[in-house]
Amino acid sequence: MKCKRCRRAEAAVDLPSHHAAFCTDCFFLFFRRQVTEGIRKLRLLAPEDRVLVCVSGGKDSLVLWDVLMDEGYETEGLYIDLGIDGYSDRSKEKVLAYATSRGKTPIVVDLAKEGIPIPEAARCVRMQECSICGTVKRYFFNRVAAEGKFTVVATGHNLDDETARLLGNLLHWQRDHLARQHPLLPGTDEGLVRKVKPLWRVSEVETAAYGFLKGIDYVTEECPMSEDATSLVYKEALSRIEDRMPGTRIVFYKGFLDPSNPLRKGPEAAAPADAVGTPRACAACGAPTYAETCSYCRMKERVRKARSLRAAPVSR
């Protein structure tokens, strides 16, 4: 099969959702155009932005960092060591190796040193690991960006991620979540840094192909803490539909993002559903929050108390 674009080279990537197949060079051009068009359409980034790219060692975040650097954005990487035995070490190795290949030194946050490694925190507070991980990551994304004077935080969520989240929110009629779901969450004057998802137009398969063909070495295994994540069920359901009706994902998500959609209020609806007024400084750490104490500090206090109870001598 010949490349649809150049009509000369053999196709290396077949994309049924676009009714196209591309050779390696044309696929790179196609992929970067998809990302840059997604950035342009929703005004996610400006040329003068300082971008903090949150990298996990997986394909999506490393590919995002690669594309943004190739497009000329000023970027730095942030890796959060979750403290997951084995997996976190392998992920960190991939991040450091990639960063070195591009002349970068990523910012590293070690949750064990912060006193809240994810596996232990989950045991202490008896919450799902993914819920705890999301809270902790969001906290450090914003804190590192604010302290480092970055203008925007970028994450590697792709089309599969966003449509799985959308399907879950629709199935459960999570109207508040639906109202806020968008590839852009604006910042605030009170210290919340703008957050963007530049890969919203590209699928997981396309991102994996880009990473493989570009020679980016990434972690291929799923996080062991995500085995029971409901998002994987939604992804599988959408994959089955996509196989039968290529292009369904992008039509589904673009339709949701249409400004006329009454379920979505748009990027300006970035505040949590229970937010009242404007963000204030957390009484414990100073981070912006809509409560007296931010969710990260409340969780960390619960972990501290659980440790104290375990360490306390048993009375006889």
Given for the second form:
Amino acid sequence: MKCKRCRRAEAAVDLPSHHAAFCTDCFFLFFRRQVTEGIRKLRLLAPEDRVLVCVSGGKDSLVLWDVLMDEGYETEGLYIDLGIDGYSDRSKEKVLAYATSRGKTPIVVDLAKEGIPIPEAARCVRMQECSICGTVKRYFFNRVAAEGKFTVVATGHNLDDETARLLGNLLHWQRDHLARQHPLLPGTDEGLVRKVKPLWRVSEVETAAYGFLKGIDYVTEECPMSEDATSLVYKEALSRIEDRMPGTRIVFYKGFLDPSNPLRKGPEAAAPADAVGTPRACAACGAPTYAETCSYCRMKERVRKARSLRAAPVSR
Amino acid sequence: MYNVGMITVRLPQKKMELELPGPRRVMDLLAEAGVRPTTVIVTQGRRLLTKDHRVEDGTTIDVISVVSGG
Ligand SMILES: [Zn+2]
Ligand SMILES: [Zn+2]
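With the form predicted on its own already on screen, would you show the form predicted in complex with the partner chain?
Every chain and every other molecule in the complex is listed next, the one we just looked at coming first.
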């Protein structure tokens, strides 16, 4: 198969969803254009932005960091060590190796040192690992961004992630979630930083191919705690549809993002639906919250209490 | 020792390895391994293989799942 763009070189990547196949060089151009167009169309980033890129050691986030650096954005990487046996060490290793290869030192948050490693937190707080993880990550995105004077936080969510989430929100008619789902969540004056997903136009296969061809070494294993995540069910359903009708996913998502779509209120609807009044500072850490203390601090307090109960001598 | 007359298909995430007779196209090897082509990239050393690429006997290829959770 020949490259559909230069028509000379042998194709290295075939992309049925784009009815295309590219040689390595042409694929690099194609992929970067997909990302930069996605950034430009939705005005995710400005040239003067200071971007905090959240890297997990997986392909998407490392590819995102790679492209943003190549495109000349000022970036730093943030790695959150979740404290998951084995998996966290291996993913951290990949992040550090990649960062070193680009002359960077990532900012590392160690949840064990913060007193809230995910496996222990999941035992103490009766919540799913993934939702605990989500709360903790959002908390540190904001905190590290504020401390480091970053103007925006970027995550590696791709088209497959976003359409899986969209399908889930639609199937359950999560109207408030639908109203807010967008690759751009604006920041607020109260200390929530702007969040963007610059890979929203590219699929998982594309980021994997880009990462591989660029020689980026990433963790291919999955987080052991996310094994039965429902998002994987939606992903598989969409992927089967995509197999039969290539290009469906991007049509699905672009149609959703269309400003005339009444389901979506757009970036301006970013405030949480349960928000009442104006947020105040968390009594424990100062982060913006609608309660006395923020959800992160409440979770951490429950882990601390569970620990002191265990440490206390057992009375009969 | 591997049989040099066969194609070795490794699926590292499933900790699986198959030996299949060649020559065969990547898409046929994937079908044999029960893997949907759009959920993986297929590599041979530093090379990425397209789904119509013909794999010869004595070759080892890796099938890497691209589906991430969360
Ligand atoms: Zn080409
Ligand atoms: Zn707090």
